[in-house]
Structures are given as structure tokens and as C-alpha cells.
Amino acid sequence: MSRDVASIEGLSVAFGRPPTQVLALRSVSLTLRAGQITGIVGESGSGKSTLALALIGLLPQAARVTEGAIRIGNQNIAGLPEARLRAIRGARVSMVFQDPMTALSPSRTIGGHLLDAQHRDRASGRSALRTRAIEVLRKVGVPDPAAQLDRYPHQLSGGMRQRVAIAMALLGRPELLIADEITTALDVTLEAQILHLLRELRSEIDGAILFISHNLGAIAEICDQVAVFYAGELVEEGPVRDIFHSPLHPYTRALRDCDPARIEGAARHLPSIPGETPVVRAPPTGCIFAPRCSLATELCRTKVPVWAAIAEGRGVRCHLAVSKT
């Protein structure tokens, strides 16, 4: 068994004060665990985004940690104050957004860019700090890297910068690499090379690494174990085969019927989910997808489920799933 990177214990976040509050996350529990890629899955509005930036404690204002904690080793950060997570972010946790232009200033070169993400080890020097920028840049398959230190992010092309920002998140060696959307700006080719890359990675880092997507192709091309998430609850997790072959919940299995790839034939429409993702502003009374879900029974509209372990690295929350196994 690898050793556990993170893990998230019941850890809810809401945005906002009652009564107009928005429960983002409840009660979630989850562990990352070093040589894996997990992937998190789920419509917007799913809660997804939100436990990306609270396990690098980068939630907004307006959000706070209701309940739970969040782990990184033995370390619990959350609520920790800003001066001691700016310690464990880039060293510990790392975390490469949608994005790279977020993340890159276009008024500054690519070197420095990678030489202020090693501000810890200003102490080596400059042309130490400079060589590690090279062989970074050099391992997530950036041409000519030491050509690419002098360039501004606008010369380079999308997937080049994307390559930048992750190798500036793997400067600090951090424990953990959240990715959130990485891919979805980018075409199907240059997709292709950064999924490739994330699997190279894996066993690059001596840590884990979260991959956060819409795709469901790509969730399954590069990820160990997937967690699916809706409306702020995780409702199933499980090995990428078994979510993909097997699925427990009606919702994950509405998300794979989704999912484009698998229409055969020309069609005239795209299957969808019936109704939208609900904003959660109190507890649920019963299955927060009961009223989107065609199985649905009394139970599930007035009785909330409760997570049930099937197997190591395996559950479901889910009245009809529980009864089934």
C-alpha cells in the first residue's frame, strides 16, 4: 500500500453566512495516496474546483471550513493562518490552473517567472536556480530550454505555456499536484501530449497527483482512481475501471452515457442529464440527485444516504446502490 499524501476528512465549506449561505462542500472524505493519479469528475457547480483550492488554501473570502480537516502528511491546514500556508504552497502542494496566462505575467520572461517560483532556495544562487529552471523545463518536454528562459509567455504557444506553469509547480517538489482543468483550453493534439505528460509525471514525483477535469476520456486514460462529485457531495469513488465498467450511482452512471465518445452513428442531439446542478443553501432532507434521477423512490426523496464502503478504495452513496451489493 502507498503511503497516503493527503486525506480529506469530513471536510465541508460553505460560502457566505445564513441564510443565503451555499453549503459548496458536505461532509467529503478522501485520500490521495503517493504514485496515484485521482481524478475528480462532475458537472459545474459540483463542488470540484472548491476542494482543489482548499487543499492549497487558496479559498476566497467569502468561503470558509465549516467542519473537517484537511491533511497533508500529518499536518492539518485547515484554518491554518495565511503565513503558514504560504510555507506549505509550492513546497508541499502544488497547483497549475485552467489557465496559464493566470498564472503567467505577460510583463515578465519565462526565467523569471521560474526563478521567483524557487524563492526558497535563493541561498544556492542564481546560476544554480538557473540550471534546475532548465532541467525542469527539460523533463515536462519544453524544446530548447534554455532558449525558452529569455521568451515572454505571448511568444510561446498554449501548450507550451501550459508546460511552464507545470514546471513551475514542480520547482518546489511538492508533495501534491493539483491539476484543475489543464486541458480544456487546449486542442486535441496538444490534450493528447499533456495527458502524456501528467502520466510521465506519476512516476517522476515521489507524491500524488489530482487531476481535475470535465473529459471523461481523458479521467480515463490517466487516472488510477476516480472520486465523482455532485452538488458539493462526493457520491461515488472507486478505481477508474470499475467507474467507467461498473458504475454504483445513477448519477455516474448519467455522467457516462454522456460523455460524447460513446454515440455511435450520427446524432442530431447530445444525451444530457434532465434538469440542472442545485445550489444547496441548507441541508439536504433526502439523495440530493433524487429529483434528476428516473430511479428514485420515497426513501431517497426523504432520507439522506450515507456513505457506504464496498471495497478498499471503493464506495457509493446511494439507497439503491447499497441494496444492490
Ligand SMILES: Nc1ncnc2c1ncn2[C@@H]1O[C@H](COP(=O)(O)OP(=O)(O)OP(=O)(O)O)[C@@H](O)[C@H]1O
Given for the second form:
Amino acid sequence: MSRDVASIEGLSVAFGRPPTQVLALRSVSLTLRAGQITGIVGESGSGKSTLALALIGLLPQAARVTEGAIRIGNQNIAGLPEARLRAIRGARVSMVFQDPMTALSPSRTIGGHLLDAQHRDRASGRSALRTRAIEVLRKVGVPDPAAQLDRYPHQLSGGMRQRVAIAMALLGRPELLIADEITTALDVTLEAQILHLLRELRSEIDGAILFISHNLGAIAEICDQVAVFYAGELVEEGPVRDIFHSPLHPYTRALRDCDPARIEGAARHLPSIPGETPVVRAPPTGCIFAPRCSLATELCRTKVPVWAAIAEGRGVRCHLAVSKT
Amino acid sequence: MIGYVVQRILLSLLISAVAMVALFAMVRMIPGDPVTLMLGARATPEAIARLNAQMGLDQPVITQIGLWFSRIFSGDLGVDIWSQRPVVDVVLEALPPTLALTLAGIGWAAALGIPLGCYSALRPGTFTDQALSVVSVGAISIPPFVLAIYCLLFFSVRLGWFPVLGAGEDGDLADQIWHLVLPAFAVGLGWVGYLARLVRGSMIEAMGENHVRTARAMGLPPHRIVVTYALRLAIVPTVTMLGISIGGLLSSAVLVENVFSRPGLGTLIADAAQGRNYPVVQGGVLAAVLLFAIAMPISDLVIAWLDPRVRKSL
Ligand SMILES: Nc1ncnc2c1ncn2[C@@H]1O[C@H](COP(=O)(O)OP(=O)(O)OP(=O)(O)O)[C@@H](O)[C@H]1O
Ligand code: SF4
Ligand SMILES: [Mg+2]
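Alternative state: the form predicted in complex with the named molecule, after the form predicted alone:
Full assembly next; the chain just shown is listed first.
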């Protein structure tokens, strides 16, 4: 098995204070390995972005890590002071965000952004940084890269901007590249191109990719490993084949059985499962999915299912699934 | 956007034209005969006739207005009654010190207000932020000439750090700058509060923008994030505000000039008004209005420089 790049161990993150707090992540464990694309799927509000921000040390001020560890390599970055976190960002971990229209500064040229992305390599001199910026732009499929450097973000299309954002993330030579719904704002053709690019990068960067998406089709297409989130919990994890061919958790099964055309286009809420994702403000007393689960029993409503590891990189959180295996 | 620029230029022209008519009317609205008022009761009839002719007062009003405009556009603002020099020359001489004072005042306001606003914005709601906001409001409410007097008494007279009066030696730039520091501070301080409040608001908003998050995700040091990614756009409303407030800044400068006995438009207009030297009053006020009228297009240009999205559409 390949090298562990980053791991989350029993991580719980809360926003705000009781009684209005939101328990955005609860006891989540996940390992990201070199050479793999790990997909995270889940409805809006399930904690996907919170997990991503935790990994890059960018949790908002309102967030508290209440338990667990966030490991980048061997280092636990949970609770590190800002200056130490800054050393991680853009160097060991890079992130590309959802909205390419606003992710770049309107008053800074593409070249300026790409120079800033290499701010730790300033010593090598402007022209070397420029050459490298052009090289990486070419790698991510930006046509005529040298000419783009003097342009402003508003002069580029959404797809091009997202490529620039990916180039910026790559320039720091990260061990972990996080892509948080980077294709959600793009049309289908552009999305396919960006997915193809990520797939290429997987073998090229010596590290792991975390791919967050609403789109199961996209996840199925490029991921090696899939983690399914529901209301702040990791409910199932496994190799992409297992998740799609033999899902264990009723939620994963429901997700898979949704009409894929309806999931595409970033469905905020999955139509085939009645009910909505709850906002969790206090520790649950039973299975958090029980109100929407057609298989729920008395046990499900009174006892919290624990994470059951079935094999390396394969696990589920469900009373029923565990009793079956 | 072209339409917008044309609109702004037309507005500037309109302001200027209205001011010209108002200035024309000003002399006519003074009760009594302006020429007699200017020359005094014991002027000879010849002198009165000569001045009447010189000022065109013997013509019908419409002709006078036409004459007034055509003279302004040919750069003739009449003759200074005292020195007999062209008013244009007199005004152009008084303009640089006032401009310098106004700009240096903006400089002080920006140098204090922008960092204070940023400082507050980065820690909103803390004690420092609230203390600064109280101080800001305090600074807004001090009239500039009162502040000028206190500055003068304390820093110049009591401590002797700065020169007391005047604008400094001709041709000695360092000395002139030295004389500028304190009056400019008096002009600028009242605006520090406005700027700090405005910058604070737009900085808080800017720090929440997605592109600032991108900059943070690159691990850029905080000062780079603030200056390069947040402030550059957060400053736009402040530039707009300064463009609109140039009238207020000019009038502070004019008041402060008087306290420090600096040459300039303020001193020029005040002296001329007292001495009923109407051509000079007209010329001085016209210059001030023109400054006011071009300030907005200039602030538009600065904004276009700060925000390339605006530049594109120009
Ligand atoms: N800054 C914040 N302050 C308070 N609550 C927050 C904050 N950020 C996120 N939350 C809450 O934490 C929960 C998880 O949010 P998160 O953004 O991680 O979800 P997500 O899975 O990324 O959703 P989406 O698909 O909409 O991006 C949500 O209930 C959200 O309301
Ligand atoms: S534990 Fe029970 S309620 Fe929860 S998913 Fe499994 S079967 Fe459904
Ligand atoms: Mg999200």
C-alpha cells in the first residue's frame, strides 16, 4: 500500500457554542494516500468543505476542533498557531475552490497570482519563477501561456480561470491537492476536461488528491477511493468499485440508485431520499440517518452505530450493514 | 461605461458653467454700485467710468454674460484692482500652495486613516477596534481651524518643532515641505476618522472575499494578503469619497491657510473680499470650483487604475 500523505483521526469540529452550535464533523477518520484520488461525496452541509479546510489549516475563526488529530505527514496540525499553519498552506497542502469567477483577485494579473503562488521560491529570481509559471500553465492546458501572464482574471473564461487556480495550487509542489467542488460552476464539457486533467495530475504529482463533489458520475470517473458523508459523519468508505457495486450503507445505496442525470447539475438535495439533512446541534442519541432510512429499527433510533472497519480502507457506520457482514 | 465617463465630464462642465454664472451674478447682486463700493465714495467720475468700462458694467446684462464667458475661455479673468496685474496670474500664483496643502492633507488623512481602518478591520469587535472607533468619531468632530490653532500653539510655539507661520523660502523645497507638515495635519486629521471608518467597513468585507481566501490558501504572509489582495479593492470607496469631498477638503485648507498665514487661494479670496477686489474674488472662487469639478473625474481615473474591471469598460 502506498505512502500515507495525510490523515484525519477521530476528528470532531464544531461551529459556535451551545445551544446554537453546529457539530459539523463528528469522529471522522480518513487516510489519504499518495498516488490516489479520494472522492468525498455528500449532500450540502454534510461537512465536506469543513474537512477540506481542516486539512489545509484554514478553519474559520468560529470553528473549534473538539477532538481528534489532523495529520499532514507525521505532523498533527490541529490547534497549531497561525504562523505554523501558514507554513503548511500552499506548500504541503494546496486547495482549489469552487467558484472560479471570484477565486482570483480582479486587480491582479494572472502572472501576479502565479508569482505569489511561488512566494517561497522567491530566491530563484523572477525570470525562473516566470518560466516555471508558464510551464505549469502549459501542463494544466492553458493555451499560449506566456500571453496569459499579463491578462486579468476577468479577461479569461471560467474554465481557464479554474485551470489557473489549479496551476497556482501545483506551483507550491503540494503533497496533498484539495479540489473542493471545482467543477460545480462549470458546464459539462469543461467539467469533463478538468476531470481529465486531474486524472493526469494524479500520476504526475507525488502526492494525494482529495476530490470533493456532489456529482457521483464525476466521483465514479476519476476516484480510486470514495468517502460518503452524511450530516457530519463519515458513513461509508471504500474503493470506488465497492462503493458503486456493493454499497453497504443504506444512504450510499440510495445515492447510487438516484437517477444520475438528476444528481448531475449539483443537486443540493437528493430527490430520491425523502427528508432533508439535519443540522446537528447536540450529540445524536441514535443513527443520524434513521429518520430518512427505510430500514431503520428500534436499535437504530436508540443506539449510535459505531464505525466498523471491514478491511484496509473499507468501513461503514450502520447497525444493519455490520450485522450482515 | 463610455456613457458614464461622458456623463461625469458633462457634470463637471455643468458645475463649472453654473459657477461662472453665479460668480457673474455675485458682483451684480451686491447692494449698491459695485464700482463705487470698490473705489470708495470719493472716487473721481473718470475713475468710476474707467472701471465700469473695464469690467464691462456699462453693457446690457446679456452682453455682459456673453462677454464674461468669452473672456473666461480666452483666459482673461480681468485685472486685479490693486496691483493691476491680470487676475489669471494672481490666481495661478495662489493655486500651488493651496493644492499642495490639500494634497498633503489627504496624504496625512490616508497615512493615518488607512492603517487604522485596516488594523480595526482585522480584529473587529475587540477593545482596540472599539476604542479606535471612538477616537475616529472624535477626530471627525474637531473643526479644522480649531485644530490648526492648537497645533500651531503646541507644536510650533510651545515645542518649537515646526515653523510658526508662512510657506517657507521660495525655491527651498525642504523648507516648504517643513512648513507644510503641520497645516496639512490640521487639514487632514478631521478626515482620518472618516477614512478609518470607511476603510474598516470595506476591509472587513474584502477579507471575506473568495480571492482573499485563495491568497490565504497560498500561505502568503498576512501583510501581503492585506495589501495586495484586500486593500487594493477595499480602498475604492475611499477614493470615491475623497473625490466627492474635495470641496470640504478645499474649504478646510482655506481656513487653515488663514490660521498659518500661508499664501494660497484662501488667503487670496479673503483679502480680496475684504478689500472689495471683486475680479480677484471671482477668479479665486472660479479656480476653487474648477478644482472641485475636476476632482471627480480624477478619482474615477484612480479607481480605474485600482480595479481593472472598471478599466476594461472605459
Ligand atoms: N463559518 C461557519 N460558521 C457557522 N457554521 C458553519 C460555518 N461553515 C460551515 N458551517 C456549518 O457547518 C456545516 C457543514 O458545512 P460545510 O460547508 O462543511 O458543508 P459542505 O458539505 O461543504 O456543503 P456544500 O456542499 O454546501 O459545500 C453546515 O451545517 C454549515 O452550516
Ligand atoms: S443504522 Fe439503521 S437507520 Fe442508520 S443507516 Fe443503518 S439501518 Fe439505517
Ligand atoms: Mg462545501
